[in-house]
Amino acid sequence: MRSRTQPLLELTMEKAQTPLTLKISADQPGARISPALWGIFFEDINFGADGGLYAELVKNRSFDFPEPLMGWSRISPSHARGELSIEHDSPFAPANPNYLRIASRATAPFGVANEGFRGMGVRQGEAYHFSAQVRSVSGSPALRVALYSAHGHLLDSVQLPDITSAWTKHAAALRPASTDATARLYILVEGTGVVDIDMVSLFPEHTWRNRAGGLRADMVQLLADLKPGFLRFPGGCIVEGSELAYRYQWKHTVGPLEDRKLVINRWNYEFLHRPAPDYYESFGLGFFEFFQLCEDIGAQPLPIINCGMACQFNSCELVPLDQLGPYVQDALDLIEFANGPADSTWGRVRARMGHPEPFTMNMIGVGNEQWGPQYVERYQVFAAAIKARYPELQLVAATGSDATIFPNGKAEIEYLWSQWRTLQPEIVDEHFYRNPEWFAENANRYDSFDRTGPRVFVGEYAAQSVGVASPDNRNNWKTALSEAAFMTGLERNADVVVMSCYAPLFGHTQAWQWTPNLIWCDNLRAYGTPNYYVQKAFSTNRGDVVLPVHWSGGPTAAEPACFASAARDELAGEIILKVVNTGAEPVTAALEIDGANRLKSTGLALTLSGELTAENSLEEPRKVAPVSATVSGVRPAFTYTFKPHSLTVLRLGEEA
């Protein structure tokens, strides 16, 4: 593929002096394409877990935020009398030691309301399951649980009688009378007495696969529709934590919910322009749920572990090399949790959670965006221990963040690559947050890459329409189109690039810290961006083996801004051609398919196109979305016109 030197999307087409030809060499198959080439990356940013993918509607359900009543407000009509207090004696769960005490004098219902995550999204007539651990301290009061709309309309309520002096789980179903995206949950004491409350929960009955306490069905469906080859989790910078005390510790995320220890999310305070003081991690979405999600959507799990380093953009805190033992043991125990037999120490934990069979994890990442000699030293300690016990496991090493956004970036990345070519981790992770022009100009980045070293994982990338971390970045068609151009180069170089994923994955429209994001949601709806549909076009049309492509002819003064890759789907018996036209004019090309079996006369075209500024939204979720059409007159040589500003996927069948 020839290098593109023209600025993306600013090319003026000139009339061709010779026909533009795209040749596909179907009889010269190249590298096998990794089944994991196109995947997804989850990080709990933008309220991606609590308030997003994890379907729990109650914020601060165990009153263990540093401000224990954050998310809760006192409900006391003018004639109500009572007190609220946070207590710690004889808690329901030592890992979450706070609980709420409500004392009512019975002059009127008295209690608290929970605001949820920028409200609670509820749908008319659907069931929402309330539960809480409750005990009576004195008197014989009852509890009333209610849902109210943002405008104060009662949506449904139910009374919970027979409260005893021992912690007991009380449950009820609420069915709201109308749909509301910003409802609130009320818990009111009726009658004289004192009641303790903990582990308050409200879950929609309709979750992914209708699992109690599960994930939002609409958000998981968008992931499943991508048919991802892998899921990288749990991040991202939260793996490191701004300080080691706030790092992601997977053992705190498994087992019963009440045993999972809350921690502040590092995106709570990262950006002055987007503070989120109520952003904490409950770990209701923990490592078991991540592995289960991978299994559900057919993705290989790729967990990333802390390597004894806090985020180097923050504290740069390091664990001394001679004190890495507990960190290494956590990694080994994680592998046993995922892959060990049900009678092993950590396999037994997995089995108790409902999955006696191993999850079959075959790769693990050591560190996230670390750099420098101190990272290499710690990587070596982890690699030696993991390979000694699990020699078949593939290790993923990092090259730091994007070279443009961390200190001395290019030199640091060159240093790390020099180390990895010696130490030979199986896969090395590269990140790119650049402007749209960079992505098109670097579609040939891996054409001349070293074929003898580790394989490449493009583990985070997204075109930034304004600049990295700018709140004004947009998920428009221009950014998505530039990513499509770049992705043709990843596919053409499948012998080098074995994995890739866009980042970040989710953003809540009312609670985001970073933009752009692949999928946006509010409390009731979710939609894919144009970038999402580009990812889907590639991942659902991956193919098994690369076929060479070659452009020839065309204008002599201004080469068309076109990019292409091709593959063969061996099971379907089809040639898959992807063409990106970043220009403002249609491009008509002569397609020459050499060495193919006899082609079927009709094929399928999947086309994405639109105005460069076009964006999807909650109101117009498919403003930029693929359009399918039948292609007639398919022959070994035929002409096809590619629309302006478009990604086109052609699937051409071969006769058996």
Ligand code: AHR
Contents of the next structure:
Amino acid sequence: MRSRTQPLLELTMEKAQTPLTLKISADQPGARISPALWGIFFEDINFGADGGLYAELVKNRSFDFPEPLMGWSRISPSHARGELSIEHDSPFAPANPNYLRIASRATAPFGVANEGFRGMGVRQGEAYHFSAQVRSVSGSPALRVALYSAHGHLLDSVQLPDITSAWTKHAAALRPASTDATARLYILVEGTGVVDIDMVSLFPEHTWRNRAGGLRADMVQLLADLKPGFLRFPGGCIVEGSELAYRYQWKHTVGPLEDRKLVINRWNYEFLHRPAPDYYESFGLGFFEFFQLCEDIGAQPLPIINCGMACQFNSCELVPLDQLGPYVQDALDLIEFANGPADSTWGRVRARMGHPEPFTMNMIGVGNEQWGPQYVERYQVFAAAIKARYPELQLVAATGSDATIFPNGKAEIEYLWSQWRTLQPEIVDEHFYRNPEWFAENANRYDSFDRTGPRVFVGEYAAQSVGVASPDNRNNWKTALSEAAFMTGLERNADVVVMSCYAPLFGHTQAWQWTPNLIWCDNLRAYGTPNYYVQKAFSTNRGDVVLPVHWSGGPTAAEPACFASAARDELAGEIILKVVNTGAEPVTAALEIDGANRLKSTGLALTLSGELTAENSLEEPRKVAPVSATVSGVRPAFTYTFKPHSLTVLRLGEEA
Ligand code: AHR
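With the form predicted alone already on screen, would you show the form predicted in complex with alpha-L-arabinofuranose (AHR)?
To see the whole picture, the full complex is given below, headed by that same chain.
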């Protein structure tokens, strides 16, 4: 008899004495499972927001990139004569002071084209809503707006009438004649004259919940399908900024779009191997949209705030302790923005944006991947101020980056944990970017964890097939399977692990900086990786209370290592068993379900399996995806064969 709470490598060296048995103690329910155990982590990396989830198709819509015409090109047919200039006198929006002046001398239409985010994805016959702030400076110019395919075919065009000398929002709908993933938007002046233009926008009509200026419906649907317990936002290193000037400032991300001041995205220049010089944050997806998204998909919001530290992989810039006031105030104001009444200062801003009722925010993260005594000092300032005003709010503290990739890794983490055991934030965030073997070997990480300290949030993790920050990392089944093994350990230890999420979330196939990612997209399509389907299998089969599992007998040296966790779904009246077989051979196990109420004779099996190298893709989005089947012959003791390289979720009903 042996227990599966030992490292994988030790397991495989033992010889079998008796048949492999997995006992589930249905009559000994353990810890309650946090509804937030499985969540998601959004960061604007890999064009996850602009060019991704945020459905705006125009890049650099307000001409405020440092190169104001980045993303725009001059359209000047042979007979056209004209000039383009960037102006900033009496702008439409002072927060984004630049605008484009187009002066045309009439011989042919003259103007600009926007390239979108590696093109614009448009679908045949669907409506695309164009809008722009426009004013006429001289002459009697007319404006024509058109969509062209990358190959130069006109997809649709419309003329904007009645341009006056005052900034006015003009709008028109375009319906492309064919579907194109790399279309371009043209803005052409017809006739002689000078026109100013700003806040140029093109949005699909069909967005998530068909909100004007909203989010990409297919991408949100993939998130909603995960039924995530929480959504961590906005990062990630984005929170910190490579320098403090570029940190995430939530107040710049709310209110009218034109008042949201753009900033360079830190992933623009982070990696020499994947530079993205056109990557900026427009904040069209800002903190209001974040809270709204959480509400839409039933996820608890977990905002992360800058704690007066820039990224410690970059400048390490620090705000002196006696100058933290405005940073702390930002945190307090964010809480008021989320939870305050509609007549409070920041609650009023939320109400004006269309949500008078508070959003329910119960927790906040102080800092992202910070470490060292400087972090602990700053954390204490924030914690004191937040708890004084909002004692019920749960605080999330960090333990730096993964031990293997930050200076003095292990010692730093031990130092932070010792501090947190004293300072008692409710939740402590750990990050793991390791190889697949590490994840399987660490399925027992929390079995012997100190249970007297704060609860654990595994706030970023992903198996790296090659190595951290390598452009060669793949989202293959091997990585997903190892994560599944690890996740059984999170679930078994639900008394100490209360939250977890994979990182990063999105990658644009033409514009990514980091891999692996949970979901990949192009301008028209999005798909879940094998890792996504593992997350989904766990999150949609969470259960309410842990049931103890115990392996005995096997394995022989030839047998693969298996991992398991079990839970009871109280509402459905079902026992949920998750088994991960990381080996290349099928494993037949005797399942003994002790103390269950009368079991129904048929149950449901959800299985994910595949070649270890198998990947999903835009063309084959479900190469690795769950397959459901009915299981018959369910009894308190029955045998089940787990496929090679598989995750199986068995749902076994109990009679009421
Ligand atoms: O997930 C990508 C990055 O990895 C995050 O921004 C950061 O927190 C971690 O180092």
